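The data below hold one chain only, encoded as structure tokens and taken in the form predicted on its own.
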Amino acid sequence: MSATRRNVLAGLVLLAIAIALPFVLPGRYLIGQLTLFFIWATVVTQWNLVFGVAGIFSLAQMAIFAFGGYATAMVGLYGGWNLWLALPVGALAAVVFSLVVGLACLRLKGPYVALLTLAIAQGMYLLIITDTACFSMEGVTCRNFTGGTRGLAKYGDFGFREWLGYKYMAFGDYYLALGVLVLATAFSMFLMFGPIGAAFQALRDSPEYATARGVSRFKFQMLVFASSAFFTGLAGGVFAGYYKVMGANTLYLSPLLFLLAMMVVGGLGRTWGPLVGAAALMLADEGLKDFPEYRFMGIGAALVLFVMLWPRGIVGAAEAIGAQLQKRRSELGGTSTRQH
């Protein structure tokens, strides 16, 4: 069975799991937490992509999933429109500013790609919670354009309350952000496994050949900057509208530090890299809840120990034990064949 197929395979017995699960679990914040485990896995995923695919150093995915998310939440509150219509309107204004970042990254390379994003990330946080003019009143209270620090409110939400009523509006959420994980997912292994994945690939693994070859260095990170912030950017907008508040901690230092410690652990490059480290780094952020003075200290020593002992992450790891296991089996089978 070929690569492509096993993956395939795989991705749907996964998605049946998945689609299963919130009728046999017994209750609502186990759904809740599945909610959020798609939307950041859909945002390591993309970033993957950029990060462990085509070899850019990009530390901007959660501003373009916070950008998304916020154009998502404006549309809704200062346009007057139905969430469903602004989600795809926040996606493709998250892809416009990746395309901002990915101008702004083009001459750069390695560790100065990484200090330029975080920088526009930062100063994007820093622009958010200094916003103090008031931009509309809401009865007595002013309300600033980006909701500064207190942030974006009252732009609506998706409606499941009203579909599925108060006992199943859960599933809602859940569903649609395994949808967005799902087409993610199958878009990342689109372009993976075909010709512009192997052209990302020789970027990130030898520029100079690659160029010589015909492969615009130009053309492939716009290309792979916009197609990851569309889905990162949809993300932004599941989490404004499953939340229903949009604030500046997405920027934080701390969920960027985790998401990255999601792709390290599950294996960077790796198809399942993204969906397995986020699964191990949730589970351990839960196991650790009843102790927040150690959670960051445990995401921080986890990254340091695979970065050291495991760079190529669970996944890579796997595969190299796999690899062993069939050499070993061809070897016995070979010592087999010749005695007979």
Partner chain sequence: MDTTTQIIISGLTLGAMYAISTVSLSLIWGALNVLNMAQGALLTLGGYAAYTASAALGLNAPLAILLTVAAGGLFGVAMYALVVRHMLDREGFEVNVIIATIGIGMVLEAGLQKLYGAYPIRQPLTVEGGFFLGNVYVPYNSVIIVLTSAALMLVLAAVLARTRMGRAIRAISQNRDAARLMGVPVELVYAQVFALAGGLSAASGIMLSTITTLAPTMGYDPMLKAFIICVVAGLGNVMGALYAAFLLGLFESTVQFALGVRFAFISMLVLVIAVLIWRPYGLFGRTRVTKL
The other form holds:
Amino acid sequence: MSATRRNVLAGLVLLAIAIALPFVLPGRYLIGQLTLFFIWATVVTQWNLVFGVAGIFSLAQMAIFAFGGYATAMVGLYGGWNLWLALPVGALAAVVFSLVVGLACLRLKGPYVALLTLAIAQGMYLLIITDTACFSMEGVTCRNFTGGTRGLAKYGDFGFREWLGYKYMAFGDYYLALGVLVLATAFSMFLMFGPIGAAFQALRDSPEYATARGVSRFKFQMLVFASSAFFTGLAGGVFAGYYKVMGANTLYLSPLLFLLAMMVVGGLGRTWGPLVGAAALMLADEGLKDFPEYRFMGIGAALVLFVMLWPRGIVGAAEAIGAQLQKRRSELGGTSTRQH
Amino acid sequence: MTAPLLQLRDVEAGYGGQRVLRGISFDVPAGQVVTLIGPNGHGKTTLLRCVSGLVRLGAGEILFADEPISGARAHRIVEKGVVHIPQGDLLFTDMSVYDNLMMGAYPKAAYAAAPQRLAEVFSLLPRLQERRSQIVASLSGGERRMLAIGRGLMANGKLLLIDEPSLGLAPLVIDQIYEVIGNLKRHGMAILLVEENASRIIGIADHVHLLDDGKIVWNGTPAEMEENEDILTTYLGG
Amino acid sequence: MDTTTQIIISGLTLGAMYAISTVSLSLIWGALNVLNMAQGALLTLGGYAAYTASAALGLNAPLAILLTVAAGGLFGVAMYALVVRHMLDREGFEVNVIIATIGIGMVLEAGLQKLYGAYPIRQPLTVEGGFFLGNVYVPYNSVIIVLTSAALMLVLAAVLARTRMGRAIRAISQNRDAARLMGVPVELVYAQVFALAGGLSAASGIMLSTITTLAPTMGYDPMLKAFIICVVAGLGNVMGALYAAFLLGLFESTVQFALGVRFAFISMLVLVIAVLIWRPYGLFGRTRVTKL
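After the form predicted on its own, can we look at the form predicted in complex with its partner chain?
Okay, now the whole complex, with that chain kicking things off.
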């Protein structure tokens, strides 16, 4: 079986399990956590494309996510649009934002990109929390355009409560987030195994040759950066609709680093890295729920340990062990050709 | 009779699975100039990098003053008195001539004796004194080569490894450089010299080794080399 | 006239504070190509260490500062010896080491928060009082910051220019292999660079905490500003970083006055992006610096 078919099959099995899960899970809490997991995993799959495949050391991922979320919320709030219609608008707004960021940063090299994208995220955060100018009046209270420190609210939701009733409304958010994750994963696989993946492979293996053949790094990087911003922004919109409040806390350093840890722990540039990493970090986070003061420390320690000891992440380490076992088996058994 | 200053015994080395040196053995006696010649890309520079500790040996042994130095760290080897003057100079281009020379005197013993060494280097290479506070980037090619040699001398070494001192220089400047190397020899310095241009070494070398494809395929005196038609036609184009 | 004086005084104070931080970042980048994302946490460490030394241990100011600088230096060496050293020369070093220093910063920051709590504390080393220059009030604290920073920078410049260690640091930044051939024990010098940068950062952290207050996240914003200054100067260019720090300090205080504090950070950001479009390697940078 080819690698692609194996990946698709594995994906379908996981998808079937994910579809069935809400019906067997006890209680709303776990469904909520899984919804959040889908949202974060979506963002990490796209970041993995940017960082692990296209080699752009961008730290603007949560800024793009927040931009999508804010844009969705604002279209709902100020435009009065249904959130389902606001969602793609928010995603497209995130693409436009990523193009601006990309034009400003992507011509620069590695560390410069990291610094500038981080600074852009912080600039965005500071502009939001220092926003005190009155944009509109809400009764007697003044509302800031960006929501300021309080964030934006009352911009509507996806209407799952009316459709599905109180009992099943959590299912709606769950399946919506799952759907976005499936689309984002399919898209990232398409990029990784398609011509774009090949172009970056070529740029990595022999930059001079690739450039001579007309493969422009900048062009491809912009392409990946902008298209991954679509799904990132979409995830931001889903997040806004799910939580019904969109605030600047999405731009704190801790969620960014939480997602960075997911990517690093899962395995940079690996197909299943983002999902495995997101699952691992969410589980660890759940375990540390009663010790919140060690949460930040744990993420930091995980980052250090993984880049030092397992720079290819859990997936990379598993692949290496798998290859080792395969080798040993073929050495011992000689003719064993079982495939997974 | 004392043992030779530098001894190489069956030295093997390579990069990433590709062997560049395969079983090299020869000596450099004290006070002599030993020369490695041969076509480009056949391991001459790698050999010098092995001696100075920048490249790990795959097999074999290198002794300096009867002590093994293979496996030692590069800065320990410099402290023992083996000084490598690399190909292409590798100067610190944003630093002044003076600072480059002082970097040459980095080892503790050399640093203590630096003022005196500086005077000696300036008397041997007066151009450097004129350019003393200039930034390296503003020097000519010949001046840079002089500085590379001067910097090597600052370490107060017992053995100089000089890699392609004539590379990329005009003939007149090459003459000046070889005059300096000849001077060093007269002062009793042992030198292991890598040179592409075999005709340059005839007046100066005590012994010649011909390195081809990672092996020493011939060795002898410069006079013997000149009589050997095969070598002249195969390797030296002439 | 008074406005100008005010802007210059506040700009110099900011610049003096940034200068030390920026130079520490630049030293580490120059020598090892490591972008030290733990810088913010190092600043915080400096602030709290000085607090402990003077408030809890009751030491006098010079001794407390000395102890703090030593603590910063020690942490720098530990960072190098325990983490960075093991990653040198490995595949993907430049990116992985950034991630590692982010992690170190998080652990340090969380540790400090655990020890001291999340609530802001006043830095006891803050100097009260001031004098009038015309109609402008000049706090003694600002004067001390500017003078200390200038003194530290002079000492650092002398060390880099004239000492055996300083020359070796510069030499390694320019050509690591050649430095090895000169007999420089490269790993030892790396450790020295981390010690120097850690100590300087801690000193910068004390200054910072006398202007703001002590809080676990106090280092983050100044770190980003220091990075911006580094980028404007060209990463790894120590003297350039020094000039750029004062330039941007003045720029920031001008913007704060003209447009309000709100736009200070964002206009620095716009400025740096403009500079990079105009000169991709920074104002004082060389192409060598960004080669990958």
